[in-house]
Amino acid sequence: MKTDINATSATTSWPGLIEAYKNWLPVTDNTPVITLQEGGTPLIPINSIGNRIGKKVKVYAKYDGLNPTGSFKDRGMTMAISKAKEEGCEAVICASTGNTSASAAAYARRAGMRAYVLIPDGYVAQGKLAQALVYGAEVLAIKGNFDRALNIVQEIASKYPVTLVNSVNPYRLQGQKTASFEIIETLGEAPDWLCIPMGNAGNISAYWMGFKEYYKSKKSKKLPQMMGFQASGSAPLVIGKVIDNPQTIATAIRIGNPVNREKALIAKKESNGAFLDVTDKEIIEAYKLLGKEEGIFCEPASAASVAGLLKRKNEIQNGATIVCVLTGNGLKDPDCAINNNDASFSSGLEPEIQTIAQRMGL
């Protein structure tokens, strides 16, 4: 992967995004990076979502699981947190669905400042949860969903002395368009299609920055098509309404009203690309080849990309170079993996060699 960073040795580290990306950032030399070493992660490829496609398409996984919290948040954060430091901010706020908090929280204690984060009680899944309160955040749980709690959170932000780091923070999405940067280094160019789960299209839209930036400088080109992708019972963008009360088992991507909507339209439109629904089945059954046949554990809202993809396999061009991002870890909600797999446990047997055997049908 080439970047601006030039490459000493075999064992020189991955500096962070922003150390790797700083002339295409709005960083000085008075800024003061909080970094996790996020970015670099891989793009992998996933041959058995491109057999199942046919016309010898090339289909990879961006990764962004890999991160340092475990979700493409850090790409954001880091660029967040280290401009608030730098603006001289004691105190951060978000409201999130888990992945955002977890984040948040992260790189607000690894700069010496207070997280706040709201979150829709009983919403989040464990593993998110788990994290913003490891990392020392100051939870409210709220009796609502994600939407009331943005809206609370960005009154808070507009009236008292605390950042706001939601995706409605500029930062956010200058530092998540690298992953675009990184895409188009490892393939040589953009690719034909991003696939990309949608919840406050932030993303997208910090995609389409990056690629559009990346072929102005003639890094690349052509551009992609954008497609993205949400979960059936919360899809505002593809029904073209505010969904009060949205519904998946996808919980990072449960968004009723996403407050990057115009971005992601202007993303859309430009790129001659579409927006999909997937059902919750569709998410699962995608999330499942992924972890039995490729070896990638992701969280549900990630497989809506891999299952939008293949919902419109159909429209793919001979021959096309896909990419699906991943957005988040399978740690994050261990519960959805327990309760929908297809593997085989068994549970409260002898410890003899003969029963072993017998079950493992040897």
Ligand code: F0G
Contents of the next structure:
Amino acid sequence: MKTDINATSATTSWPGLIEAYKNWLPVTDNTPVITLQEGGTPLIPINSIGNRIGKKVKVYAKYDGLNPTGSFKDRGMTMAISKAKEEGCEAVICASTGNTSASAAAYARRAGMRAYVLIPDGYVAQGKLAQALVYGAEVLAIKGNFDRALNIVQEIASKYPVTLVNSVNPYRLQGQKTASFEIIETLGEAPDWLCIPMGNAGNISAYWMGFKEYYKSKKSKKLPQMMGFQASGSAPLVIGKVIDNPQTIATAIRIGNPVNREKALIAKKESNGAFLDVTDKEIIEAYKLLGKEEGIFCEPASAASVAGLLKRKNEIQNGATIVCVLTGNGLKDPDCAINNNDASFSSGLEPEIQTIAQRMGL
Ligand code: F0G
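Taking the form predicted alone as the starting point, write out the structure of the form predicted in complex with the named molecule.
Time for the whole complex; same chain goes first.
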């Protein structure tokens, strides 16, 4: 448990995850640390979700949407870009459904490198595209999906002097595993369930690595069951085969051929976990609940973890501790928010007290 953190140290002393966990990461004193002080994200109780389950469970959101570029990708990117810099690389490339491209662009440019990002044309949320552009990436939108883009960047990185920073880059998962360390430090123990959305399945693999490392070092006495969730139209790990034309409102996880499939399956098996799909409707229900009952705005892909938890609530043991990973910030996808909410919105009103009071029901 972290103790004795006063307001000043809490706001000024978090150095970023490489500095915080350097003994657990493949870095040396010669590694130039490229950081935006990522990591150290809050673990927030989400009681309205817990109440829907009953059984005295405790449910928390690991809100990784509060990272510097608004997603968990920053955890991996600080490592991948620092190591690329150490190796003298001058340009990086990635395929992305949006968040990886935003993060790669931010960290690469901070390190003085070029960033090439391949995205599926028309299927990247506006906020993410805006970020990649503002961070100064070279954005290449292809007439094809993420899986095709990943094939292309893998081939390019094998032929040209550009470093691949998708999650096949082993440093990415090293950085991302630190989220498990933070969860154990905050709870004082590993949770019983870790609920997480899956796309390319790198993050679930990274979390599992982190949980195992702390367990082996006796920093926790148990390991969580890894519960991975995919969107129904885009659930290759659930149905056990590649999907050629994946579809879902959660564009971040619109992936039909996950590159980290084997690692994720090992995590499921070793942890006695499970993979399940959730429909777009279930994702949006969870997304709205988090917003209007908890004040947490995540992106639709992230809400898959909560949707999945609610769907499997009958299997949860009494008194269990559950962590849902909220991988990305809701501001990433404003179109989804505007089209999917239960708010009342009156526009074009006359700027008069009486009109406003009347609309307020006063
Ligand atoms: N949640 C969000 C918000 C994501 O952006 C992603 C992946 C995932 C979950 C799934 O993580 O791939 O490690 O299983 N986004 C990638 C991208 C593919 O390009 O930004 P995963």
